[in-house]
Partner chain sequence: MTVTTTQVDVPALKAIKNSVIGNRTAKSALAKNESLLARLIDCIRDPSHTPDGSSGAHVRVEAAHIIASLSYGSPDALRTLLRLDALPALLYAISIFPPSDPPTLKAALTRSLRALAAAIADAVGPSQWGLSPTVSDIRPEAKVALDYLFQPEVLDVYIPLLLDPSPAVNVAIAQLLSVAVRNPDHRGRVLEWCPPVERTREAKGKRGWERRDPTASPTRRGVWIARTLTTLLLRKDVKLQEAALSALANLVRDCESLARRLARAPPGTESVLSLALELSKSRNIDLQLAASYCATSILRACSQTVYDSPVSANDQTHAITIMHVLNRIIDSETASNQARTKACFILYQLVCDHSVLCQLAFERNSLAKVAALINAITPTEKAPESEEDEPESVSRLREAALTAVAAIALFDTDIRTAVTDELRLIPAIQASLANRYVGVRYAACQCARALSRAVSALRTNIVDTGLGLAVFQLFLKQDEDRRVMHAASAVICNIVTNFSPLRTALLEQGVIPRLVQLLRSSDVELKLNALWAFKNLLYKAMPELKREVIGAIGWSEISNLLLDPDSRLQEQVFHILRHIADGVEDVELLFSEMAGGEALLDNLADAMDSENEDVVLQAVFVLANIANSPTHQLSILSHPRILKRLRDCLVDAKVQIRRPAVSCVLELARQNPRSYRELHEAGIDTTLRHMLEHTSHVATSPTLRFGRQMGAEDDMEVQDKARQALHWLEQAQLTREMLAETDL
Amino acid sequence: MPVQQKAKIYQEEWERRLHDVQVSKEDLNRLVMDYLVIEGYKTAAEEFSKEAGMESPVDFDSIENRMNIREALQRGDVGEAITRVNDLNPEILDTNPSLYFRLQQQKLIEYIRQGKIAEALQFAQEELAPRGEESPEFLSELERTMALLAFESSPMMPASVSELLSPAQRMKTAAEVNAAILESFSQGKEAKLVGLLRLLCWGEAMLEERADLPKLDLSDGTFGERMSG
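Kindly supply the structure of this chain on its own, in the form predicted on its own.
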C-alpha cells in the first residue's frame, strides 16, 4: 500500500492563516489577567487592571495571601501555611481530607529533614497513623515517608523515597494547596493560557501526521520549518 504524501505548508502561508484568525483585545486581556491572578503576580495584576480598564476576577489581597501560603510551604513552614489557609477559608481543609493529609505528611517530612526524630515519630503516631487506617492511599504514603527514617542517608534509599526530601516535593504540596484555594474562589486550577499552549502542542502533533508545517518555538515565539524525514 503506497505511503500517502504529506501536504506541505510554507511559513508565509501558515503565518497568513494565523493572522486571519480574529481574537478580540478583550479576550486577550482576560487571558493575561487570568494568568497573572492564577500565578500570583499581584502587583502586575493591579497594574494591568488599571491599564486595561478591567476588573480582577478576585480580590487582589487574596492573591497575596495565596503567595504567602505558597512561600511558607516552599521554605518548609507547614504550620504557618495551615494557619494561613484556615484564616483564609477554614472550609478548604475541612472539606478536603486528602489535602489536609498531604500537609500533615509534609510536616512529617520537615521533622525528618531537621533531624527531629522523636517529634517525627510522635507526630506520625498521633496525627497520621489514624488517617492511614482510614485510607489505603494514606497508609501507603505514610509508609513511604517513614521509610526516610529506615534508610536515613543510605545510598540504597529508593528514589521514590528520597524524592520526598527534594524541593520538588515542597513545590508539589504548595501547588496542590494553591489549586484548592483557587477552586474555593471558583477560579480555575490552572491558567487558561497554559491550557491553550497544551492544546496548541496537541494540535500541532495531530497536524504533523498529515502535513509538514512550520513549528512554533515556544522559547522565543518564532516559527521554523519542520520537514519530515
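Output the form predicted in complex with its partner chain next; the form predicted on its own has already been displayed.
There are no partners or other molecules in what follows, just the one chain.
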C-alpha cells in the first residue's frame, strides 16, 4: 500500500484516545505487584503491598528464597544457589537436566573468571565431561566454555565465547532458574507486564500497516513521531 494512502494519527489525538481507555488503579497495582513478585523483589513487593493496600498472591518467604538464589548467582556463588534451590524443591534439578547443566556450566565459568585454572580443569573433567557423555546435546556448550581456557585473555577470543564471562550470562542463568522454580510451584513464569508489552508492540505493528501512528518509545516511555518503514 503506497504511503500516501495511509491514515495519519497525530500525537495529540492518540494520547487523548489512550487516555479514554478505562484501566482501573487496582488493575495497575496488580500488574506492578505481579512483576515484583515474579522478578523476586521481596522488599519492594512488601512495601508496595502496604502502600497499595493489597495482598500478595504468594507468601513473601518464597519470594525471598527466589531472591536469595538470584543474588547468589549474580555474585557468582553457584554452590550456594544450588543448595538453596534444593532446599526449596529437591526435585527441580533432578527433573531438569538442562538446567542442572546450565548451573554446572556457570560454576566452571566462575572458576575460570577467578583464575582458578587447575580447579576449573578438574571440575570440567570430573563433573562436566560426564554430563556431556550422558547427554550429547550439552557438548557444544561444553566446548564453548572450554574455549575460554584455550583463549585465556587473548584478543582473538570470539564474541560467542567471551560473552560467557559477561554479567549477562549470570543473569541469563538466574532467569532460567527463577522460571523453573516458578513453574514447579505452578506459578506464572513471566511477568504479565512483559506479556503486555509484547502485545503492545504487536498491536502497533498491525496498526502500522494501515496508519502512521505515534509509537511508544520503550526506552523512556514517551511518544515520538517516528518515520515508518
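A quick note: this is a predicted structure, and the numbers were derived from the prediction, not measured. Take the two forms, find the largest set of C-alpha atoms that superpose within 1.5 Å, and that set is the rigid core. Positions refer to the first chain, counted from 1.
- Once both forms are fitted on their core, a CA shift of 2 Å or more is seen for Pro136 between the two forms.
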